[in-house]
Every structure is written in structure tokens, then in C-alpha cells.
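Only one chain is shown below, in C-alpha cells, and it's the form predicted alone.
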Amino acid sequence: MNKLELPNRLLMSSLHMNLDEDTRQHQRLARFYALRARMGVGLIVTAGCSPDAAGKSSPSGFALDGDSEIPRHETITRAVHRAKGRIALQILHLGRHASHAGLVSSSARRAPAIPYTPRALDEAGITATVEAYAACAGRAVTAGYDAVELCFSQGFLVHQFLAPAFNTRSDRWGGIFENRARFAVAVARAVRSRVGRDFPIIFRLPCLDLISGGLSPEESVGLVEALTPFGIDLLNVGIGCHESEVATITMSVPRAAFAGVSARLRARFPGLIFAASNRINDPRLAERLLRDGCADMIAMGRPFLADAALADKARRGAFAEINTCIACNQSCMDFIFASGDPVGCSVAPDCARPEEGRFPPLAASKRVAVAGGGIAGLGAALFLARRGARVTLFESENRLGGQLQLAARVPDKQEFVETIRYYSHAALQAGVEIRLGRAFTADDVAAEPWDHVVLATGSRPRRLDDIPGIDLPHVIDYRDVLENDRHIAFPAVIIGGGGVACDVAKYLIRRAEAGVSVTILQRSSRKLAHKVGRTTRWVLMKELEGAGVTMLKSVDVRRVTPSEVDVIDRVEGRERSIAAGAVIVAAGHLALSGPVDDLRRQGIPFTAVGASRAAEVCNTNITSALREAYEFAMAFS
């Protein structure tokens, strides 16, 4: 890549970690990058780093807008270089997506979910911003970065000039494509002039916008042509943006769905090096894309959250050992856009923690029983075994995975199988004894000298026994639909409005003929599936609405009859009857406690994890289940 030689064709894409803006966390961020460098990734790209104050995510956002910032960046580059790695600084100006009052853009148009309206840059502001990009790139060289990536895509500032959806100007910076591309060209020219021709510049360009008013395919090609004179050392293919009308990074997107975009551009520009991205989570798939000529490099971001050692495991051919990114977004993208907590990974609960990858041995050998082989039980067994405990896992079913097995039957959620595969394999590798078809009972409590018992017995669907008619034969719980593929007579009514209820609705409309009637009834006044993350909920709701699913909130179910469900609308205070050939209950779960009394009688200490922790109704998901299992195992002594 220019004169930078890379050991392989894996690029770790830029990931905002919610650590970047806290200067006290630069050491932690450095360790995060260094671990992945040590594990062999070819090139790391940092989180987006602003070239000036206006482009920061917040007033304290990640930046390299002054020489005083250089030492903190040297902390990162030195750590990566000590680990024999290579790292590029992504220069990213958020434009109208910044979360502070001083934000700017091409035009004074507010972005969705941002409370501030940006100031449209004038001529002087544009000139100053272009110079800020160049100065930032120069500081990146001084700080020891091996390359810079100019992010011109994903809906950020440069993209806000490029796309008519964002740019409403009528001067020389707006209107026809040549004018809208003028800012991108100016930035590219200034940066190349500052860093010299031998320093690698990666361009992340908008190649498929997926928004009304986005760049046309011809304009994307024209942008590449306009920037080629300034040395595109790697073209990182950008797909979509935060305002795209089509999902691009969720589990519902097929693997490598957008690799064809890279392939077409690579054929059009055979002299350039291309990186394909978006929903590529398996190195074997990545290798096929390379061999098929789709790209020269493969850009993965979230897969390196799920498994820091992905590159090393791929090199060794140890594919079964890879903890695969399932694109659930719960601990990464949802944290970025909602919680503000440090980004992590739902399937790798130690991700980005200061102790990531380290499992300190127990002071003394411990004999531990784990009751339950769902994801919480599997996680607890694995993490305890990695610390040296002798672990026996009991599972009443003849397979591992628990609720994840059901979740994997929902359309577009087959990736959950990868998590079951990884944790099952890793637990066996770590020496966990697994006893399938064996519930942990009172006899097992007394059979062996356990030092501790982990109760991960999970949950059962909640029944609504107080509703007259709930015991009619056409009333079933959601497991009969997902697990047993039970025949459903339409119209179908689903009682419950959480993520499971909405997933069941999706399952029904996908497997039935078009035009079937599905109604969801939710007692709460909250939005349906309110606990589903921001970056994925909209995709689910869009499909249900498009299929004509009726979604009712603030309704109480009064009774179920052989052909109807009678409800009362609490807002309007009126009763109504809804036709129902089948009634499916998906109204939450109740915790299963396991042999607690027997453990107490024997004086054996025990800890509940996952759904078993709940006093009654539980709302555990994969993130909380594995986090609880990990934190318990790390604190265990």
C-alpha cells in the first residue's frame, strides 16, 4: 500500500469505542489496539479523529487538532508498533452529526436525532476546514501513524458536501456534481501536499449510498476519478450511511451482501487497491472474496471486537476457535448511538476491558457444577475453566444453547448458531465436562463434593392463566411455533409486544403466504420491542409494518374464545373483538431456580447467572447473560 508493506490482507476497520474522547482512557485504547496487532491483523484503522473542534463528537471528542494532542496519540502508535503492528489514523469530521452546538455542515440542515442545527460553512470556514484536515494529517505523521484514512463517506462532513440529500447550496460548493465534489478534492489535495507522495492515504469513499438524494453510481465513479490524481493508496469501499433507508450492518443483512460493489469498481479501476467491507465475518469467506477478485483487502470491524485473535486463528486454520461476530449490535453500535458506555461485544464480554484476554488462575483448585447449558451456563463454565476450575456442566436437553437455539430459528438470526458453536467448542477445549440429557437434580447436589454450583437453569415462557379461554387448544406459546414448527391457522394474534413477540410475527409472515393477518397485542403503552436496540429495531419494525402486521398498544386481553380475542383499549376505553384462528403467547419469561433448597441444606454455595437470577419475570438477553457469567467467573475465588 504505497510503500507500506502489510503482512496480510486483513484491515481492522475504524470503530468508535466511546473511549476515544476520554484522555484518561488512551492507555486502555492503546492496549485494545495493541492486542489485535499482536494477534496479526494486517492494518488497524483508529476510531474517527476530528481535525478541528467543530468536527468532534462532543467538546471532548477524539481529535488531533493541535500539537498538544500528539503525545496522547504516540501512546497508541508506540503500543501498536511494539506489538509489531501497523496503524492508520482515520481523519473524520462529523459535520452535522456532531453532538454540540458548534457543529457545521455544507448546509444548515439538522440531522435526525441531533438536537442542533449546523451552521453552513462559508468560504472562510471551508478554507479553514481544508487546512485543518491537512494539519491533522501532518500531526498524524509526527505521532507515528503508518497511514491516514480520509473518511469521505457514511454521511459525515465530506459526504454532506457530496450528496444532494445533504447539500442544498447554490454556490460553487453545491449544485452540479463537480461543485459538490470540490470540497473532497480540496481536502485530498491539501492532505497529499502535507504528507508527501510516499505516505499512504486510504480513502473511504461513498460507493453505494442507499438514500434518496445520495450519490448516483456514476457520481461515485466520478469521485474516484477526481481523487485519483492525489494518490488513492487504498480505496475502502463505503456502503450506506447512518441515514440509509436499507440495513447495511445488521444481522438481517446477508454475509458479504455488498461485495459486488467493490468487485464492479475494481474492474473499472484495475490500477487501484480495493477493500471490501460490510457483514464479512468469516476469514474463509474473506479468502473466497479475494480469490474471486472482489477486492484486494478485506475490511472487518466488529469481528475484531468478537475475537481479538481472529487474524492469528485464521492464519493457523483454527476456524472452529473463532468467536464469530453475529452483527447483533447490542454492545457496539447500540452503545455508540445510545448509552455512551464503552463499546464492547455481546459475545465477548471481556472485549476492550483493561483485563481483556487475561484469566488469572484461581489460588486453589475448585470443583464447580454448572446447571444449565444455555449461553449463560456455557459462558460461566468456559470462563471458570480458563481460570483453572474443574467444571462439570449439566444440560437437561440433548443439545447446548438453550434459548439461543430458538432465537436462531427466527428469520435472519441464524448467526446465533455461531455463538453456540464457539462456546461449545471452547468449553470442551478448556476441559469442561459436559453431560447432555442430564438435568442437575437433588441427587447430583449430593453425588460429588462441589465447591460451588452455578445455577444457569434459564426460564420458561410466562403463562397468562388469569385470562379466560387461555387454555383453549388453539392457544399456544411461542416455542411451539419456533421450535416445533406448529401449523398456524390465520388470522393469528400474538399476546405480548416485546422482541420475542415481534420476532414471532416476523417468523409467521416470512413462512406464510403474502397477505396473512397477524395482530400483536401489547398491554404496555411503550413502543413495541422497546428493548431491541436502536440500530436494529427500525429494521424489524419496517418489515412488520410493510407486511401489514397490526400492532396495538395499551390493550388488555379480557378473554379468548374459539374464534376471537376480546380486548379493551385503555386509551379509548372501548372493547373490541379481534378474529383469531390461532393465539400465540409471547408475554415474557419466568425464571427457573433449580435445586436451591437442596443446595442450602447441603451448605453448598451457589450463584445464579442469566435468566435464573431474576426473582420472577426475566428480561435477559445474550449480552447480559454472558456479561453476568464473565463477571461472576472473574470475581470467583
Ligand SMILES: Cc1cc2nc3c(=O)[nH]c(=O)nc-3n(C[C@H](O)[C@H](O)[C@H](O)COP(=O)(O)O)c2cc1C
Contents of the next structure:
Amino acid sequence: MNKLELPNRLLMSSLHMNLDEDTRQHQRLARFYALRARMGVGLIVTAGCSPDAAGKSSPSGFALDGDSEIPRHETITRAVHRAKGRIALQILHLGRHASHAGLVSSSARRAPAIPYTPRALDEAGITATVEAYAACAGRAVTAGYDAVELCFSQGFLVHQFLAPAFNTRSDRWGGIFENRARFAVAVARAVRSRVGRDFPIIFRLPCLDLISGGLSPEESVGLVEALTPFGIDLLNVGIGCHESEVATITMSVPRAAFAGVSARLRARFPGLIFAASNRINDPRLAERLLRDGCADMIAMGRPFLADAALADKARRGAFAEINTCIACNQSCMDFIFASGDPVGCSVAPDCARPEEGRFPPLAASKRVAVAGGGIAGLGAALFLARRGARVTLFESENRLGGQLQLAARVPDKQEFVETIRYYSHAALQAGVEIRLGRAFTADDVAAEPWDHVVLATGSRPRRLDDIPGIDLPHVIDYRDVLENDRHIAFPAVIIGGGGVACDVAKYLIRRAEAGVSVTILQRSSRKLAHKVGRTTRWVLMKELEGAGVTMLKSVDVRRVTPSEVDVIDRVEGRERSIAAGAVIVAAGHLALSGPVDDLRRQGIPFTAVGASRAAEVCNTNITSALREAYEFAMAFS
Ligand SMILES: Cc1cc2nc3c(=O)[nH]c(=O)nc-3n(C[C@H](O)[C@H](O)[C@H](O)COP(=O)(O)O)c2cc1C
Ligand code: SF4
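Could you give the coordinates for the form predicted in complex with this ligand, as opposed to the form predicted alone above?
The complete assembly is shown below, putting the previous chain first.
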């Protein structure tokens, strides 16, 4: 890439880590990147880094906007170079997506979910911002970065000039494409003249932004042509942005769904090198895309959160050992929007923690039984075994995975199978003894000298026994629908309004003929599937709404009859009857506790993790199950 030689074609995409409020942000990032560098990633691109104060996510956001910042960035570059890696600084000005009052954009148009309206940059502001990009790139060279990536896509400042959806100016920076592209060209020219001909510049360009008023395919091509004179050393094919009207990174997006965009541009510009991006989560798939000529490099973002050692495992051909990113977004993208917590990974609970990848050996040998082979039990067994415990896992069924097996039956959720595969394989590799078809019973409590027992016995669906008619033959537990593909007589009514109920609705509409009637009845007044993360929920709801699923909130089910469900609609304040050929109950879960009394009698210490830890009604998901398992195992002594 320009004068930079890379050891392989894997690029770790830029990932904002939500560490803005962490005063040790640079040290933490340095460790995070160095671990991945040591494991052989060809090129790492940092989190988006602002060239000036206005472009930061918050006043303490990641930036390189003054010389005083250089030593902190050297912490990162030195750590990566010590690990024999290479790292590019991504220069990203958030524009109207910044979360502070001093934000700017091409136009004074507020971004959804941002409480502030940006100030439209005037001529002097544009000149200063272009200079800030150049100065930032110059500092990146001084700080020891191997390249810079200019983020012109993903809906941020440069994109806000490029796309008419964001740019409503009528001066020389708005209107026709040549004007809208003027800012991008000015930034490219200024940066190239600052860093010189031989320093690699990666351009992340909006190649398919999927918004109304976005760039047309011809404009994306025009942008590449306009920037080529400044030396595009690698074109990172940007797909989508926060405002995209089509899903681009959720589990519902097929793997490598957008590789064709890279392939088309690569054919159009044979002199350039391209990186394909989005939902490429398996190195074997990456290899195929390279062989098929879709791209010259493969950009992966979240897969390097799920597995820091992905590149090394790919090099060794140890594919079964890879902890695959399942595109759930629960601990990464959703954190950026919701909690403000540092970005991590649901399937790798140590991801980006200071102690990531380290499992301190136990001081003394321990014999541990894990009751339950769902994801919480598997996680606890694996993490304890990595710390040196002798672990035996009991699972009453003849397969591992528990509730996750069921979840994997929902359309677009097949990726969960990868998590079961990884944890099962890793647990065996770590020496866990797995006993399938064997529930952990009172006999087992006494059978061996356990130092500790982990109860990961999971949950069972909540029954609604107090509703008259609930035992009629056409009333079905949701598990029966997903697991046994039960025949459903429509119209179907689903009782429950959480993520599972909505997933069951999706399952039904995907399997049945178009136009079937499905109604969801939720007791509470909250929005449906309220616990499903923001980046995934809108995709699910859009599909249910598009298929005509009726969603009723604030309803109390009074009775079920052979052909109807009678409810009180608390919004309308009246009783109504809803026709039902089948009634499916998906109204939450109750914790199963395991042989607690026997353990107490025998004086064996025990800990509950996952669903079995919940007091009664449980709301566990893969994120909390694995986090609890990890935190328990790390604190165990
Ligand atoms: C938590 C998170 C933070 C991200 N931060 C950035 C960023 O700072 N700059 C950027 O250009 N893209 C950012 N992205 C987009 C990723 O670089 C990548 O394009 C996207 O995750 C799709 O690729 P993947 O399926 O390989 O993860 C971010 C994505 C996630 C999930
Ligand atoms: S939280 Fe989910 S989407 Fe994010 S990196 Fe982990 S597995 Fe992938």
C-alpha cells in the first residue's frame, strides 16, 4: 500500500470504543490494538479521531487536534509496533453527529437522536476545518502512525457535504455534485500536500449510503475520479451510515452482502486497490472474496472484537477455534447509542477489558461441577477451565447450547450456532469433561468431592395458568413452534410482547403465505420488544409492520375460547375479541434453580449464573449470561 508493505490482506476496520470518558483512553486503546497486532492483523485502523474540537464526540472525545496530543498517540503506535503490527489513524470529524453544543455541519440540519442543531460552516470555518485535517494528518506522521484513513463516509462531516440529504447549501459548497464534492477534494489535497507523496492515505468513501438523498452510484464513481489525483492508496468501500434506511450491519444482513459494491468499483478502477467491508465474519469467506476478485483487502470490524486472535487462527487454519462475530450489536453498536459503556463484545466478555486474554491460574486445584450446558454454563466451564479448574459439565439434553439452540431457529438468527460451536469446541479443548444427557441431580451432588457447583440450569417458559381456556389444544408454547415447526392455523395470536414474541411473529410470517393474520398482545404499555437493541429493533419492527402484523399494547387477556382471544383493551377502555386459530404463549421465563437444597445440605458452595440466577421472571440474554459467567470465573478462588 503505497510504500507500506503489509503481511496479509486483513484490515481491522475503525471501531469507536466509547472510551471518551476514560482518562486512560490511550493506554487502554494501545493494549487493545497491540493484542490484535500481535495476533497478526495486516493493518489496524484506529477509532475515528477528530482533527478539531468541533468534530469530537464529546469534549473529551478521541482527537489529535494539537501537538500536546502527540505523546498520547505515541503510546498507541509504539505498543502496536512493539507487537510487530501496523496502524493507521482514522481522521473522522463527526459533524452533526457530535454530542455537544459546538457541533458544525454543511447545513444547520439536526441529526436524529442528537439534541443539538449544528452550525453551518461558513467560508472561514471551512478553511479552518480543512487545515485542521491537514494538521491532524501531519501530527499522525509525527506520532508514528503508518498511514491515515480519511473517513469521508458513514454519514460524518465530509459525507454531510457530499450528500444532498444533509447538504442544503446554495453556495459553491452545495447544489451540483462538483460543489458538494469540493470539501472532500479540498481535504484530500490539503492532507496529501502535508503528508507527502509516499505516506499512505486510505480513503473510506460512501460507495452505497442507502439513504434517500444520498450519493448516486455515478456520484460515488465521480468522487473516486475527483480524488484519484491526490493518491488513493487504498479505497475502503464505505457501506451505509447511521441514517441508512436498509440494514447494513445487523444479523439479518447476509454475510458479505455488500461485497458486490467493491467488486463493481474494482472492475471500474483497475489501478486502485480496494477493501470490501460489512458482515464478512469468516476468514474462509474473506479468502473466497479475494480469489473471486471482489477486493484486494478484507475489512473486518466487529469480528476483531469477538476474537482478538482471529488473524492468527486464520493463518493456522484453526477455523473451529474462531469466536465468530454474530452481528448482534448488543455490546458494541448498541452501547454507542444507549448505555455509553465502553464497547465490548457479547460473545467475548473480556473484549477490550484491561485484562483481556489473561486467565490467572487458580492458587489451588479446584474440582467444579457445572449444571447446565446452555451458554452461561458453557461459558463458566470454559473460563474456569482456562484458570486451571477441573470442570465437569452436566447437560440434561443430548446437545449443548440450551436456549440459544432455540434462538438459532428464528429467521436471521442462525449465527447463534457459531457461538455454540465456539464455546463447545473451546470448552473441550480447555479440558472440560462434558456429560450429555445427564442432568445434575442430588446423586451427583454427593458423587464427587466438588469444591464448587455452578448452577446454570436455565429457565422454563412462563405459563399463564390463571387465564381461562389456556389449556385448550390450540394454545401452544412458543418453543413448540420454533423447535417442532408445529402446524399453525391462522389467524394466529401471540401472547407476550418481548423480543421472543416478536421473533415468533417473524418466524410465522416468513414461513406462511403472504397475507396471513398475526396479532401480538402485550400486557404492558411499553413499546414492543423494548429490550432489543436500537440497531436491531427497527429492522425487526419494520418487517413486522411491513407484513401487517397487528401489535396491541396495554391489553389484558381475559380468556381463550376455541376460536377467539377475549381481551380488555386498556387504551380504548373496552372488551374486544380477536379471532384465533392458534394461540402462542411467549410471555417470559421463570428461573430453574437446580438441586439447591441438596447442595446446602452437603455444605457445597454454589453459584448461579445466567437465567437460573434470576429471582423469578428472568430476562437473561447471551450478553448477560456470558458476562456473569466470565465475572464469576475471574473472581473465583
Ligand atoms: C462499535 C462500532 C464503532 C464503529 N466506529 C466506527 C468509526 O469510528 N469509524 C468508522 O468509519 N466506522 C466505524 N464503525 C463501522 C465499522 O468500521 C464497520 O464498517 C462496521 O462495523 C461493519 O463491518 P463489520 O461487519 O466487519 O463489523 C463502527 C462500528 C461499530 C460496530
Ligand atoms: S457484540 Fe455482537 S455484533 Fe458486536 S462484536 Fe460482539 S458478536 Fe459482533
